[in-house]
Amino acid sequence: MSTLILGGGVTGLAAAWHLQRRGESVEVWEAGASVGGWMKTLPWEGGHFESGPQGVLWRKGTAVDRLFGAIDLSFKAPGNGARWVGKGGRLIPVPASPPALMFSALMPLGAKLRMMAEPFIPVRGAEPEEGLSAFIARRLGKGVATELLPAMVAGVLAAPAEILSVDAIPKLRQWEATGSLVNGIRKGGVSHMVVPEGGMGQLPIRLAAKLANVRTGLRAERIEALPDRRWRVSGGGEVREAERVIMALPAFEAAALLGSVAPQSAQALAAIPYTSVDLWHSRHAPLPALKDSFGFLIHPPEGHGYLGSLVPSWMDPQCAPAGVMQLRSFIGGAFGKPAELESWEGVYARLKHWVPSLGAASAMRHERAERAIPRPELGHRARVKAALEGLPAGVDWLSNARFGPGVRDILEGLEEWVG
């Protein structure tokens, strides 16, 4: 079968990977100057820095590790680093096991008890949605909902728990239907955060030295159905026909593509929410207390905009110069950005509140990550389901949004996809 993939980010990269190992013939095409999309490991002054995620969750046997090993892609595994919430004015320690959140200052001893009783709380059907906050307040209580998923939810989704649904999470009911989440977490094992050797990049880049036709700087514009059950796709110049369309795209970006050929699938992409932030990285002189440091996040009704910071110099050494700390702060998202955290001078302020040591930053960039995380809304599973049962046969949508939001999320979610 002929295969062309629209979108040249690791989604498009991996699905290639896997069809062309079972000897399909697939070409990608990427709108952008290099591949990656939103995973890029960008240089900056004797180091890199981030534009997409910092980090991949790896156990051995999981997707991840057999996509790993199999393109030969090594990588490190910083260890289970400090971790703080910002609350109460104050940074409380956010221990590395749930047992340890019983000694935590997070949460009243009553919400650690109610928390401790998850094992024992009923499982519910998948059905109807759930929303996000209210599975969280069903399974852990509401302590849990209120005083610590507001803050790790903005730090991964940059938006209020509330309005989510359970889905944007997708371990967690996959976890619940295992008989609790503490049950889910003991069989499946515990995730650790690891870098790949030269940063996230590198996924990308060594994904598509795998494959055999990879275009770049080449962006779709219009699918045709052809009556011989074939596709044609044009853009940039160029035609092709291929037996089968798959769009790893934003959900934007394939309503678009799809409005005169699924308008059902069209419209139900067009409704998925997306997110936008500022990201600011910053370099300073290092502060002990944040030597073995993953970062902070904020909660949210004290952040005012701010949603945290990652230390990435501890994650990725070679992210920065020697005896230099280098911080990844987060600004907006759904909960808007006052004009104070515009520029460097506001984002340094609200750092120095968190962490009143911290000295004036070596150096900084600023890059905007333009609707780049997608926000799966109460409703999402609807919005999804409709959306692939518009397609037609021989066109296919995959997407950080169809399969969940992190790198773990779309390497288990394409091994399911192709079987």
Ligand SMILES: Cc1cc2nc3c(=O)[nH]c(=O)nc-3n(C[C@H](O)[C@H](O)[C@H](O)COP(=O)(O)OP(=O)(O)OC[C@H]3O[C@@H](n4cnc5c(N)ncnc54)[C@H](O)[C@@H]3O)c2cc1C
Contents of the next structure:
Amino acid sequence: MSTLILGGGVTGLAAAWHLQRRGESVEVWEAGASVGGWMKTLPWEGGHFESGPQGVLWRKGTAVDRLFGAIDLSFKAPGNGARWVGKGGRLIPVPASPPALMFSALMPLGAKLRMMAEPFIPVRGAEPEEGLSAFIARRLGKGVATELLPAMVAGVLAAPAEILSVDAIPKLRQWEATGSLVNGIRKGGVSHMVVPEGGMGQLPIRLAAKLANVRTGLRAERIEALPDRRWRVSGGGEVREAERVIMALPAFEAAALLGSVAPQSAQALAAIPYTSVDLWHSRHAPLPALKDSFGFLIHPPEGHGYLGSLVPSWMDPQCAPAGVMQLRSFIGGAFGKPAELESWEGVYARLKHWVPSLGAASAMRHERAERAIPRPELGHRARVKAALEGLPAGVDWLSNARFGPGVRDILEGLEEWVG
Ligand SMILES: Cc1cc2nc3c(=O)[nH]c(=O)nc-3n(C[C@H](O)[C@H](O)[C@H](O)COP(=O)(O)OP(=O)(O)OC[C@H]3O[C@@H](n4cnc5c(N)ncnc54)[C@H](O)[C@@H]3O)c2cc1C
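Rather than the form predicted on its own that you just supplied, could I have the structure of the form predicted in complex with this ligand?
So here's everything in the complex, that chain up top.
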């Protein structure tokens, strides 16, 4: 079977890698000048910064582990860094283990006691689709849904938990299906954040190097059906015919290509919203308080558009020159952003509010991630179902909006997809 994959982000490249391994003939078209999509490690004086993912959740024996092993990608596992949630005007440590949460100031005692009842809450059927906050309130109690969930979700999807579907984090339903979240986590095992040597961008680079036919700077502009169950794709002055076309693209890009070929799918995909987010990378003198720290997330009602900061120099020490602490702060998303967060001065003032001992930045840079993160709002399941059901034979759509937001979700989804 000949397959043309549109999109050379991690989804398209990993899909191509699976198919090529099965002996299929695969070509990848990537619109950008280089592969990786959001997964790019960009140079910054004396180090680098990530344009998208900071790390990937890894555990031995999982899809991520199998792929890393097969392409010989070495990585660093920094361990369990300290994490905080900014609430009540201060950073409160997030306990490393659920029992320790009983002693934490993150939630009132009643909420903690209710949380402990989770293993005894009956499993609910998958239908109808539940909201993310409603799901967490049902299983872990209202306290967790209102006091802890919003910051966690803002840190992954940059959106308010109340508007999202439980499908925004597919692992939750998978865990519940085993009897309870506690049981699901216990059975599945705990994953750890890891970073490939040289940064996340090494993953797509390594994948592309294993593939026979990857074209960059080639944007697909049109897909047409041919009478003999083949497909013709054109763009950038090139034309290709293939038995199968796989769109490894954000939903809105796939929708634009499908207009005349599969209008129902195009409409469903166009209805999946995406969130933009502002990222500020900054370098500072190291702080003992943030040593061995993953970073902190702010309870959204108190963040006013400032979602939190990670400490990349802890996860990936090569990203910053020796003796320098590198931060990455997330601004805006679906929460919107006040005018003062347009400038570094405004962002720094917010950082200082939560970490008063933080010194001035020796260097900083701003990146705008436009329509970067899918926003699986309630109704997402029906949109994805309509999109997939409306696709003609020989055309498919693979995306984090289908499999889940993280790289781990994508790689697990692809293993299942490829069979
Ligand atoms: C700021 C940010 C932080 C993140 N942090 C994490 C994290 O820490 N951990 C984690 O696991 N995940 C994280 N993620 C999520 C993760 O990065 C994404 O899920 C993943 O990179 C998506 O990959 P993709 O290939 O599906 O899409 P993309 O990366 O969007 O790739 C799609 C590709 O298709 C190309 N393209 C578009 N249109 C066309 C066309 N018509 N023809 C050809 N090519 C086309 C684009 O140029 C692009 O390269 C983060 C994402 C962002 C944005």
